[in-house]
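So this first bit is one chain, no partners, the form predicted alone, shown in structure tokens.
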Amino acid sequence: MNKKTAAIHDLSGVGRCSLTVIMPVLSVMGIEVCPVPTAILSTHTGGFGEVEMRDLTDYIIPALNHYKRLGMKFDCVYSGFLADPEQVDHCLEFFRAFPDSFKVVDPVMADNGKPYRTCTQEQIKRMGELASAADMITPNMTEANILLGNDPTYAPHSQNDVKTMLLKLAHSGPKTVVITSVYTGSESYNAGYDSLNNRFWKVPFTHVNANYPGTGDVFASVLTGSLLNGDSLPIAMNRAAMFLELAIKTTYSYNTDTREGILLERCLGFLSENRSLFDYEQL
């Protein structure tokens, strides 16, 4: 039978991120998705305009209760953006329905150094609330600084400060913990703490010289699928890294227009092959 995962994330129509690209990377990796969407936008927020959106936290709960009524069982509950910070003790709720699941939170809330436009104080005092529940968090270099209370410009400056940081967030609850887009002197990588294990895992990647919505939520879905599918962390990491720096480099060929994300379509071919990996290393 297929891992079945609930996918509490945003529906954006354009720009190839959240639920959109979510469902078809976990899909062609074998995981059944039930989305629970935390709202529903026209576009993502980043460039086109004024966005139409509609808040779906009255939806959360119901969804919910109505799942337990059935006597669903969920392996994965993976959360992402959150449109208020009530939707937190909604996915608390999530955990504690299905406490055997996998509980993933990606804490979107943050890039390139700043918060987004639609995350207040109280979302990341809560997101870090949230984060403390699960069994792995995949920040990006910006949000893990978030959660830590640094600044959220603040970047390592070598691999023992990114240990650190996997250490202090691994400290607050979660057993494993990624961070995505590590920069450190010339190396880009991505770093992960195992703390079953206490092992550190690095996977490094070519940086492209484009921005794309929904890379996150690509990485953290691969990642999920992977370690849903039986992988281990590096070797995951190491799937997530690679999917991704083909679909990056695959759009920044074609020159599209960056606001529509990457051209996921055509890569999702490489998820199907489950290729063995190593272009891995520890930390």
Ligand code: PXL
Second form
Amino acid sequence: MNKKTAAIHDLSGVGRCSLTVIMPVLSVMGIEVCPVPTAILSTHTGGFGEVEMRDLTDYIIPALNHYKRLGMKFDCVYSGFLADPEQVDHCLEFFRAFPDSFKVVDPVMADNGKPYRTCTQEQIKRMGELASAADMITPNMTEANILLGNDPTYAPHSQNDVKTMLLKLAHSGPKTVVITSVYTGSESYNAGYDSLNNRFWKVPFTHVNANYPGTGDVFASVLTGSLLNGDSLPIAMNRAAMFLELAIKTTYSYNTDTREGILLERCLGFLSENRSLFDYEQL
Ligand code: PXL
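Having displayed the form predicted alone, please output the structure of the form predicted in complex with this ligand.
Once more the chain from above appears, this time first in line as the rest of the complex follows.
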């Protein structure tokens, strides 16, 4: 049977991020998605001006209660952009209701050294609590810094600095930590730590000089889908990085408005092939 995941993220109409990319990505990988929208937005908050937004904080627990009445089972509970710090409690309720599920927290708060406009001190504190309750977290470098109380623009100088960050984040609770967009002066890579086996992984990627919103959501959903399908952590990281490189380079070649995100529709087919991969290194 297909695995089923509850996806607690926002639904942004334009800009290819959150549920509009997470649902197709997981579906094409054979995972059923039950969307639990945290908010509905006309566009994402990254550059389209005044956004029309409806906060759905009062929706999440009633929806969860319905799933409990139905005796629903989820193989995975995966959270991302939260519209209100109170929604952390609701995600934690989901985790408690499905204790055997794979709990993934993408602590969506910031990118490129800067917090998103929706990110408050309260949100940062509560996101840290949620991250502690997860099995796996997938911060980008800026979010990893924020979770660790570092300056958001801090850049690690060496692989050892990166390992220290991974270890500190794992000590706060999650067994698996993947930090995306690591740059240590000479190369870009995604770094992973599997605390159960005490192994560090590195998947390098070629940097493209353009920023597309939603790439963190795509990375985390491919990674999650791949792990749910039985891939090891380095192979799941490899699949996510390879897909993003394909999608970013495809998009860049068309010179589209970067606010519209990656041309996901042109690239999704790659994920259904489920190719064997082996392009990873030990960190
Ligand atoms: O992809 C991150 C994200 C998710 N949801 C909303 C956003 C952003 C990034 O800007 O604005 C609403």
